[in-house]
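Next up: a single chain in structure tokens, the form predicted on its own.
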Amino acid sequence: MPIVFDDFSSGHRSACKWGEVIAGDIRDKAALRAAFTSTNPVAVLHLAARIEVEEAERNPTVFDSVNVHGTENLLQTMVAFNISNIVFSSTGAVYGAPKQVPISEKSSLAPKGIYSATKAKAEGLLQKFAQDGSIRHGIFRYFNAAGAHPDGDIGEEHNPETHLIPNALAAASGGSALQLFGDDYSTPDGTCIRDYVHVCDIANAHILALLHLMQGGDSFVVNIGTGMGSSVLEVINAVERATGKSVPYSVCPKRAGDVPILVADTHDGKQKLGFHAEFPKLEQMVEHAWKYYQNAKSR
């Protein structure tokens, strides 16, 4: 059974459906050691991080503390308890503005902001701890996580919400108009193109990664995406089809650091882990997110 260790600064206890839940801060070494002592884990899935890009620019010290030093605390605790296998949630943003798309794992890292820089530093820590053989790691560079569980029970619920699909659903449901950051990019419709990947596919990738590592597989770094890109306007159109409602939006200035196209090369994930997306279509992600949105609003 899984064991959840979370400070619930942005997560929700209601999303913890299985296993034991321990409230704690990854920066607290004593709390980590107590959790390892009481539960005796066999491997670690490291998803704890501050992720909001704009907040990172305002509060770089906090992001460094959680994303970098928190990761170091966790790795030191794993070594102390002889736990060798870890799967780490990184981000495709570590590539910055790549010269070639789709983006392969061989692309140079060139993070453009504080958030992606802290993720790149955390990746470096994992690779450092792996040098003496005490840690074997899987690093997942997510592209744009999207969707919800198909039954509508678990989904995105950030405060404030900054992700495109839930904000488009809110706008379609009578909320504030969606902010569209730039419409003159060098893309077919002028809006940014991103690779959206279903959260259930991300979860399945973690299971494949754990099996790979626990069966003696080598450390790895792979992208998690679909290899297909969708523009902001295509997402808006998908939301309108799913909801049967229009999505009001206003065009705002471009955000610093946004690049026209980010799409993953998914070859390595297929080859190393046998990863294939079960829900690769944008329409599926939007439909599942819409089901969750409706259920959440009815609670």
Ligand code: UDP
The other form holds:
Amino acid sequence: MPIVFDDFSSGHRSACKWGEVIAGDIRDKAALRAAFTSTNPVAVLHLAARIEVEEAERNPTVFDSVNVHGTENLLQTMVAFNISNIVFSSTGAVYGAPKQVPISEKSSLAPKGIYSATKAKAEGLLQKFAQDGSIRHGIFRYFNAAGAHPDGDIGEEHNPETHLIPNALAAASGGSALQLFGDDYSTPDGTCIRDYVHVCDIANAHILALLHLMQGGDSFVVNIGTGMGSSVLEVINAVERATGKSVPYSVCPKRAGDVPILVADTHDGKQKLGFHAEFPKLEQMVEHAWKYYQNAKSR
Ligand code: UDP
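Given the form predicted on its own above, what does the protein look like in the form predicted together with this ligand?
Zooming out: every chain and molecule, the one shown earlier first.
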């Protein structure tokens, strides 16, 4: 059974459907130690982070303290409790504007903003602890997490919402027009291309990673994407098809830090973990997100 440790600053208790839930902050070493003592975990999935890109630029100190020092606290606690295996959620944004697409894990890291810089620093901490021999890690560089559980009962809900698919669903449902950030990028239709990957596939990748590490496999760094890119206009079309409604949008200036194309090279994920996306199609991701969106609104 999982044990959830979360400060619920942005996570939702209602999404914790299985196992024990402990409210706590990874910056609080005593709280971490108490949680490890009471639950005796066998491995750690580390997803705790501040993720809002624009907030990071306004408030770098809090991002550094949660994403970097929080990770260090967690690693030190793991070592103190003799727990060696950790799977860490990083981001494809650590590559910055890549020289080559699809982006392989061997590409150099060149984070463009505070958020991705804190993730790159946290990766560095994991690598350091792994070199000491104190831990073994799986680092996942997520591309664009999308979709929702197919039942429509767990999904994406941020406040404020900044992500494209939920914002497009809101616009289709009568909310304000979607702001489309830039239509003159060097891409076929002028809008940014991203590699959207279903949240259930991301969850499955974590199970594969745990099995790999707990069976004695080596530390690894792997991209989590589908290897296929979709432009903002393609996402808008997919939302229009799934909802049967039009998505009003207005073209706005480019968003700071956005790069034209981010698509993952997925070779290492397949080869090292046997990872294959079960829901690789944008249509399905959008349909599941729409199901969740409607459920959430009717609550
Ligand atoms: N985007 C947009 N309008 C929005 C939200 C996002 O045009 O309201 C664009 C954004 O500029 C990027 C793409 O959609 O090119 C995906 O953005 P998102 O915030 O979902 O994920 P990111 O790529 O930033 O992790």
